[in-house]
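Given as structure tokens, the chain that follows is alone and in the form predicted alone.
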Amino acid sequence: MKSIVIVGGGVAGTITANYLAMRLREEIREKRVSVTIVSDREKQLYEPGLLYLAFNRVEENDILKDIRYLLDPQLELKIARATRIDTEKSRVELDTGEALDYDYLVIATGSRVVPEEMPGLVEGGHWFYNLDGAKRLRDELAAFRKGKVVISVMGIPHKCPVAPIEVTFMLDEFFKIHGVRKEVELLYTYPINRIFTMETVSELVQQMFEERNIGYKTFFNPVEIDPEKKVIVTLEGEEEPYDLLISIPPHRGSQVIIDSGLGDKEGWVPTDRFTLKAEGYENVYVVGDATNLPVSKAGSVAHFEAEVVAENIAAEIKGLPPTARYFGKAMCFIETGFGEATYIWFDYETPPRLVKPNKFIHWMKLAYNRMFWLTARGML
């Protein structure tokens, strides 16, 4: 029999396993095939959730669903922390002691906030890119009137890169409906030269934050947060006050990977860019946000890598060539507001281009977050 284990139960391992079901129904209910995902939680986050959650416009229940509810019924699922992978043994080791021999690996073991590396954020910052994070914010936006709010991208990459512009437009607009938007000043920083890595996305949202009066720094790179004197301090030498400290914490590849040796210093896996192969793996795909690949960290980039990985694997196993190749596709919705979006779509050789925003692409972005698990089980 034929194994193939997926570490990671988010977006990029569930869509994975699904697929791989689909195209091997016939193998693994014979059970010449099977297929295991090992997760370290029972339910999937909806991650661009945590956006609304910190608005308060969803609740938990409805970002969280059990992953055994998204899984095809032909798969194993394994709640479990994977410790170790052994690419020469082709073994991924469990906290529980249990051992795991595959075929065929799939990574999909995602990123992580790390605002412990940043000195003093954990006590004097917020963020909203994981759950209990976004509560917190949830609660002290509510009781926000007054003073200066700092929405500060702290390293790249990171997840969902069109997140802090949507936060920003949204606290514009959340701070005009509850009548204070005259009180509260707006300064969104980015490291590098412009305020988004992509030129063309960068000069449609300067202007817009120019016409809202939202301020903005770029070369900000902080070092340091004094909790005490809310300040923050950067690698430039400026020191900047807040009221409010909006973050986006550094980003980190999964602690099985570093532990494994298989990723670069940050945690990223190496990976083929049209394969998705790791590099120098025959038998090990890597999919969403664990890559080093120059894409976007977004749950649409893990879908469209997903189709490619299941498709080779699946041709492997039934003796054919695997000719499926990923060309960086990825699509990101932009929320500008609370009744009004645009969207990007780009891929390798294409830049993106933004659609002039408006309530339709609202809509359906509201719509796609009613129907997301319908994609995480394959089906969208």
Second form
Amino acid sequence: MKSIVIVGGGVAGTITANYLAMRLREEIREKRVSVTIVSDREKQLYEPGLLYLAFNRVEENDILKDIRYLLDPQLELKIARATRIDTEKSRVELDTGEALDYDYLVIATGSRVVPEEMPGLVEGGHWFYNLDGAKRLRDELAAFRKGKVVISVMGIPHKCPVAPIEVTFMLDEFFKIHGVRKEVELLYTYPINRIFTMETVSELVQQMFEERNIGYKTFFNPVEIDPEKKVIVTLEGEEEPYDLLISIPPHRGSQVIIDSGLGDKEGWVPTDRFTLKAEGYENVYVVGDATNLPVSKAGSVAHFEAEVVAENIAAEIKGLPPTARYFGKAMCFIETGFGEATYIWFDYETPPRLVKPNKFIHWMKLAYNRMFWLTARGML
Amino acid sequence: MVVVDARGSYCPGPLMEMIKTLKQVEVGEIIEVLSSDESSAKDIPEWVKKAGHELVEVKKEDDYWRIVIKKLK
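In place of the form predicted alone, output the structure of the form predicted in complex with its partner chain.
What follows is the entire complex, opening with the chain shown before.
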């Protein structure tokens, strides 16, 4: 029997697993193939929902779902933490002491924020990139009435590249709704010489920032936070004061990738940009945030990559040629407040083009926030 | 001298790689960045100027740029 093991129970892992279950239904039923997904948590978090949770627009229960409910019943789920991936023995070791042998491995271990790697940030800053951080920020925002809010991107790459822009637009509107926008200064900072990596997006967003009296600073690379003085110190030699710091903390790949020696310095797995095989391995694939690819660390990327990986693994098992290729496809909604949104679509060859923000795209986004669970289940 | 080979990586990859390396090395150290992305030849010198380091050289090789900088503080 051929064994497929997927490490990671986030969006990349569950979509890949469900697609494999669909493509290999007969093989799994006849016990010629098994598909096992390893997740270190019982519930999947819909991470884009954290942006809304920070503004108290959704609750915790709206964005968490039992993984078992998301998976095709033919799949095997192991709730355990993978502690080591041994590619020589083709084996994944778990913290339960158990080990899983594989013929094909899918690494879907994602990315995580490491605020502790920025000195002073844990004591002096906020973030919304994990559940605890978003809940803490929600309570802070509900009480904030006056002062300077700095939204600071502290490293690239990070999850959901457009979220810092969205949170800035939403803050502008949030404070307007509460009648205190005039008492609040908003400043957005970004590490490179424009306010977003992609030029077309950067130009339009910069114009919108100016229209809404949102300040921005570029070439801004924080090296430490002074929580006492409430100051951000940068590599460029600046000291930026704040009253409320909303950071996008540095990101790293998963600990199991680092511990298994499979990642680069930051824990991203070197991955072939078209086949999505881990470089140097014929039977190891990488999907979602775990890759080192120059594509967005975003759910849509995980979704489009999962299609390619599931198709190729299923083809190999069936003795067909594995010809599916990933071309860098990504799609991101961009909320420009609480009433309008736009979106971008791009791939390795095609830069994004923004459409004028409008209500319809915002409603689509709100609808998708609820429909997402169908995506995780491989249905949408 | 520390070499940051960022060839094959696109904006902002080479600049961010260079910044990460600069954070780790001692003052006075020379960093050589190799980038196949043309925008690096503009972005990196611009950043070096703003951050107050020394731009030693920007040179076009066959199919990539060699940008050499010195950490001053």
